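So this first bit is one chain, no partners, the form predicted alone, shown in structure tokens.
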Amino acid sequence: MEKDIFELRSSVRKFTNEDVAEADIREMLEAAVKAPSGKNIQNWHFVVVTNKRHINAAADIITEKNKKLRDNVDDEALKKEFKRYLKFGTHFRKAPVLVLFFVSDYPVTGKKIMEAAGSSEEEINALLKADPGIQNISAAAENFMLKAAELGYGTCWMTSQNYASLELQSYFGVDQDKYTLALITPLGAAAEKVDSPPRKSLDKVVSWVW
């Protein structure tokens, strides 16, 4: 049976040297900006990096921040564990394209009136946990990755490097007063076949209310 678009998308971490056509990247971005966003605020910004020097620089920034954090900690087990995850935050180094997804603040409906009404901190935190702004950029990123898969390219949803978000944002010149780094993805032709891991059955994740 032919795979549907959702099954075609998988987390790719190894890429060929094949270039990604600008027209294809634009098609992915067009798909991204068609995502739904609360109040149609479209609170997203995308940085597309095709220059290998800048891709390597981003990986170096993450590597340096990883070391800096480890150097300021005495817990050897914690340091070892954190260093082990470095490879998951920098494997994009060999990808032909890197895309960074930024999000701006979102005016959460109900926050001001809950504060004025004296709602408890617990109630306000419950409202903010859903974070509609992050939902918006997540929908855009999903559209981007699904279109990439449809066009025959691989991507990988990455957030483990976000401890270096401010440094990455500064390097790429994105306004830190307006935007926050949400995630990044490498983009390119997969160097090997990757199958998505099995998903939980519906019985484990769905509650029906009749």
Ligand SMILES: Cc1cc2nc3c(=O)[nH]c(=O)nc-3n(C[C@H](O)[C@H](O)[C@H](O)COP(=O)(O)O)c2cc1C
Second form
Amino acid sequence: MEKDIFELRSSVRKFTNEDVAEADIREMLEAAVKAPSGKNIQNWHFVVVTNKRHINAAADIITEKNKKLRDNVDDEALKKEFKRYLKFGTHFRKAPVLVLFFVSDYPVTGKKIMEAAGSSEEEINALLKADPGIQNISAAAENFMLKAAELGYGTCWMTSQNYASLELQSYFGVDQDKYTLALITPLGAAAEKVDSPPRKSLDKVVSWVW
Ligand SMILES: Cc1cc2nc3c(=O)[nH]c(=O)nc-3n(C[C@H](O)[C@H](O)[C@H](O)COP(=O)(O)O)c2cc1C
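In place of the form predicted alone, output the structure of the form predicted together with the ligand.
Entire complex below, previous chain first.
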């Protein structure tokens, strides 16, 4: 049976050297900006890196920050665990393209009035935890990755490197007063076939209210 678009996308962590056509990247970006966003605010910014030297530098920045953090901690178990995650934040090193997804602030509806009305911290936290600003960039990122899959490319949604987000942001010259790094993805032709891991069945994640 032919795979549908959702099955075509899976997390790809190894890439061939093949270049990605600029026209294809533009198509993915066009798909990304077709995503819905609260109040149609479109609070996103994308950085597309196609230069190997800069992709490598990004991986170095994360590696250095990972070490710096470990060097400032005594707890050996914590250090070991954190080091283990380094590969999940740097496997893009050999990808032909790296895309960084930034998000700017979103004025969450209800926040101001809840604060003025003296709502509890718990109530305000419940509102803010669902962060529509992050939902906007997530929708854009998913569109980007689905279009990449449709065009035959691999991607991998990555957030585990975000402990180095300020350093990455500074390296790529993105205004820190306005934007926050949400996620990154490598982009390229997959070096190997990757199937997604199994999902929980619907009966475990759905409650129907009739
Ligand atoms: C919010 C988010 C953060 C993720 N962060 C990472 C990451 O930092 N590194 C990585 O290799 N994969 C990361 N992934 C990929 C997940 O591991 C992957 O989506 C999941 O295992 C399901 O596999 P699939 O994408 O192949 O369907 C992330 C995915 C999401 C949605």
